[in-house]
Every structure is written in C-alpha cells, then in structure tokens.
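For reference, the chain that follows is the form predicted alone, supplied as structure tokens.
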Amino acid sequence: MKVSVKVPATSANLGPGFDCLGFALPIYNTITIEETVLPGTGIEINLISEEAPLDEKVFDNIPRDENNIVYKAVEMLYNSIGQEPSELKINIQSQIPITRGLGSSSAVIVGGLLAANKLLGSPADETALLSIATEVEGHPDNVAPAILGGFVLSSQDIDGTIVYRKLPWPQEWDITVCIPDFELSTNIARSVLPENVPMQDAIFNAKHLAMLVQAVYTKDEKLMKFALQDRLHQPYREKLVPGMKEIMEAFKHEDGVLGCVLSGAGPTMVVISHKYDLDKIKSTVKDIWEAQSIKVDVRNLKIEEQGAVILE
C-alpha cells in the first residue's frame, strides 16, 4: 500500500509575527509513502526537484537514511503509537524551492506524517499531528498553515498542544513572493538573532501584531500599512539578504503597497498590495536585484485556503 500527499509552501512571520504567524502557498511538494513487502530492503529515500537545476547541490546535502527529516517525523508517528516503522519507499516530489523561505521542511515533513498516519489507519488526530510535525520543525508557524491552509496565528501551549485560529486574509489583497537565486537556511537566519532584545522592542512588536490581526479582520489597509513593521527579527537578518533594505525602501511609501516583509527565514521577500500594478513591483525587486547580480523569480499568488491534501 501506497499513500501520496500534496502539501502547499508557507510563508512564516509576516513581518512582527514572528515564530507565530504564517500563511499557505499555491506551490506544492508531494510526499509518497509506500511499505515495501520485502524484508531487508531498509528505508529508500527519492528525491525529484521540478526547480533543478536551481536546488540541485541542496538537493545533494539532503540525508537519504534515517537522519532525514521525513523519516525522523514518521518514525515518531510510529513510535507514539507502540510501533516501529516498516520498510519504506518515501519518493519526495518538490516545487517548493529549498532554503528560500517557503516552508520546504515543514512541508515535507507534513507530508511524510499524513501519509504515514493513512498507513497504519489514521491513529493520530489533527490535534496530534499537528503536535508531532511542530517537535519536528521546531515552532508551529509553518507546519500549521502547511496542514490547515489558510493565514493561521498559532502557539504551543505548555503541554506541546498547538492553539491555532485561522484568520480571514482579504481576498483583494495581493501577493507577490519574490524568490532570488541565493540560499539563506533557516540555521544562518536563526544565529544571528539575540537571544535578548530590549524592552522597548518586545513592546513595538507585540503592538504591530495586535494591529495586524486587527487589520485583516477588518480589511483596514491604512492600519494594515501601519501594522508590518518588526523589530524582532528582519532588522538582524538584512544583512544576510542583499537588496533586502533597497527593496523594502521602494515600496515604503507606494500607494496601494500594503507592506513589504521577509518571507520566513528568508531570503524570499512578499509583498502585500491591493490595486497596484504588479508588474512595477516585479520589475522594481528585478532591478534591485539583478543590479547585484541577483536572478529572481516574482509570482503573483494567492493565499492557497486548502492545506495538505491526501491524493487518492
């Protein structure tokens, strides 16, 4: 038996929500999972990337045994109910460039879990799976829109359970990612964060996200405009992203560009707009960019409302 599962990109933060925000993507990775009825035939990790040859040499890094982090989520679905996994297929089909800020990691590994849990009968729950996928990764802004869809504000209470609430994302607010040709992992991006920020910053963020869930309740784009600013987080990590300062200045004062905000880790930049022309903005970040020699790659996207899907 075989199960397949079609999981969409995220993008985290979104400017001060930081580790507890994110929204899903209409780029996916599809995770297969097949128990092989061979005895001794071990754990076989395939790898297919559709943005070759652009991830190849990441693509190279990635462990194929049991250090990947596919097998490490389903081996801990597994073992949370008494077993040990089987022999496995796992065949990894990726659209979600790697590195780049779009939740490639969480998406693989709510793959992994969701056909894994199809496997042995669907054990786990929503509640579990979303507790397991967040051990794995780390925090839950990812993997919870990866798993619902949607923009989702979510936390993790004292006992691992994961407190989520989908919000309403104004359909007519646009999206467009900008994904450059350089590699930034989340690694990288997380050293340079302090491990103790000022008072006064803590407080500027905890206000800016206040306003932002305010602001998409109520589709407020003044409030929304006012609302994506941070201090937690991308004023450390714009030196690790060329063009980033450059870019976020050009849409600063841009009627109709509701904000201009890293894309998780980074180094994909998003831009939040609502009747603006489009193509200015591709070939503002273009010029930007390619001035440094930067290729990029601009998508004009909307929030994808349906999270991982099992295939049939």
Ligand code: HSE
Second form
Amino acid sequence: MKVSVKVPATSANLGPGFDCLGFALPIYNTITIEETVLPGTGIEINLISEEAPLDEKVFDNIPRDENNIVYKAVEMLYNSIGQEPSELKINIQSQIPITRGLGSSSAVIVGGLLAANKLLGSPADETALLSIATEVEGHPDNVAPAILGGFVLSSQDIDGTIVYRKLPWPQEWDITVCIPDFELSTNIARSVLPENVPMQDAIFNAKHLAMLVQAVYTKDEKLMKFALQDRLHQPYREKLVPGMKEIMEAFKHEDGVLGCVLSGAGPTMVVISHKYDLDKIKSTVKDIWEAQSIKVDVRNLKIEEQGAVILE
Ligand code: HSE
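Right, and the form predicted together with this ligand of this protein, after the form predicted alone?
Below: every chain and molecule of the assembly, starting with the one above.
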C-alpha cells in the first residue's frame, strides 16, 4: 500500500510571534510512503527537488537512513502504538526551498506522519500528530499551519499537548515572499539567540503579539504596522542575513507597507502590505540584495487556507 500527502510551505514567527505564529503558503512538498512487501529491504529514501540545482548541495547532505527526520517522525508514530516501522520506501518531491525559513523540514515531517498514519489505519488524531511533529521539529509554529493551513497561533502545554487556534488573516493584505539564494540553517539561526532576554524585551514582544492578534481580527492596518516588531529573535539574527536591516529600514516609513519580517529563522524576508505597489517591493528588495551580489526570488503569494492533504 502507498499513500501520498501534499503539504504547504510555512512562514513562522511573523515578527513578535516567535515560536508561536505561522501561516501556510502555496508552495508544496509531496511525501509518498510505501510499505514494501519484501522483508529485509530496510528503508529507502528518495528526494526529488524541483528547486535544483539551487538546493543541490543541501540536498546531498540530507540523511537517507534512520537519521532522516521523516523516518524519525514515522518511527515515533509507530512506536506510539507499540509497533516498529516495517520496510518503508519514502519519496519526497520538494518544491519548497530548503534552509530558507519556509518550513521545508516541517512539511516533510508532517507529510511523513500523515502518510504513515493513513497506512496504519489512522490511529492518531490531529492533536497527537501535532505533538509528534513538534517533538521532531522542536517548536509548533511551522508544523501547525502545515497540518491545518491558514494562519495559526500555537503553543505547547507542559504535558506536550499542542494548543492551537486558527486566526483570520485579512485576505486583502498582500504577502510578498523574498527568497535569497543563500542558506541559513535553523540550528545556526537559533545558536545566536541568548539564553535569557531583558525583561523589557519580553514585555515588548508580549504587547506587540497581543496587538497583532487584535489587528488581524479587526483588520486594523495601523495597529498591524505597530504590532509587527520584535525584540526576541530578529535583532540577534541580523548579523546572519546580509541586507536584512536595510530591507526592513527601506519599508519602515512607507504608507501601505504594514511590515517587513524575517520568515522563520530566515534568510527569507516577508513583506506585508495593502494596496501598495508590489513591483516596488520587488525592485526595492532586489536592489538591496543584488548590490551585495545576492540573487533573490520574489513571489507575491496568498495564504494557503488548506493544510496537508492526503492524495487519493
Ligand atoms: N520559530 C522558529 C525559529 C522557526 O525562528 O527558530 C524556525 O523553524
């Protein structure tokens, strides 16, 4: 038996929502899992990237054995019902750029879990799948919108349960995703964050995140522009993303631009705007990055309201 699952890309954090906010985007990975009948064949993991040769180097470094994150997630699911995975063939067809802050690892974890769950007769519900995916990924902000679609606020309770709610993203707010041609691993981007932060910065983010939630519910652009600020991760990551500061600065005082944030751990940048010239966003970002010899792929995208789907 063979099951395929199509999973959207995700952009996490959105400024003040570090490790708890994220939305799904219409770029997809498709994960297929096949239980092979021949015993002793072990696991086989095949990767096909539609982004190659851009991702060729990163692709070569992805483990193709039991250390692969998809296999790890699938193994945890099997173990949770007292089973061991049998002989598995895992195919990953990837459109989501890797190590760019667009949730490519969450997409394959979620895809693997949903496919394996279907193969097992659906023993795990959405909450259980989210808990396993979060355990493998480390935080719920990408995996939650990858499973659910839309714009999602998520947190993890002490017992591991994921608490999550969908928020209403105003459809008229445009999202411009600017993907530079260099990689930044989440591990490196997290390693520059401090163990502790000043109380004033914690309060700053709490206030801005609360304002952001109110802004999306009331479609309040002025409030959103105020809310899209962060002191917990972006200032520390600036040094890893050349041009980031200049790009944020360029849009700061533009009417119609609600904000410019790092997508997840970066280096992709996301610009939120309303009734603003999207070509101007593209040329501004291109000018800044190309002056530093960085090529950029700029895409105007709508939030993907559909989460992971099992393909029949
Ligand atoms: N919230 C995470 C981070 C997302 O910023 O490190 C990265 O996957």
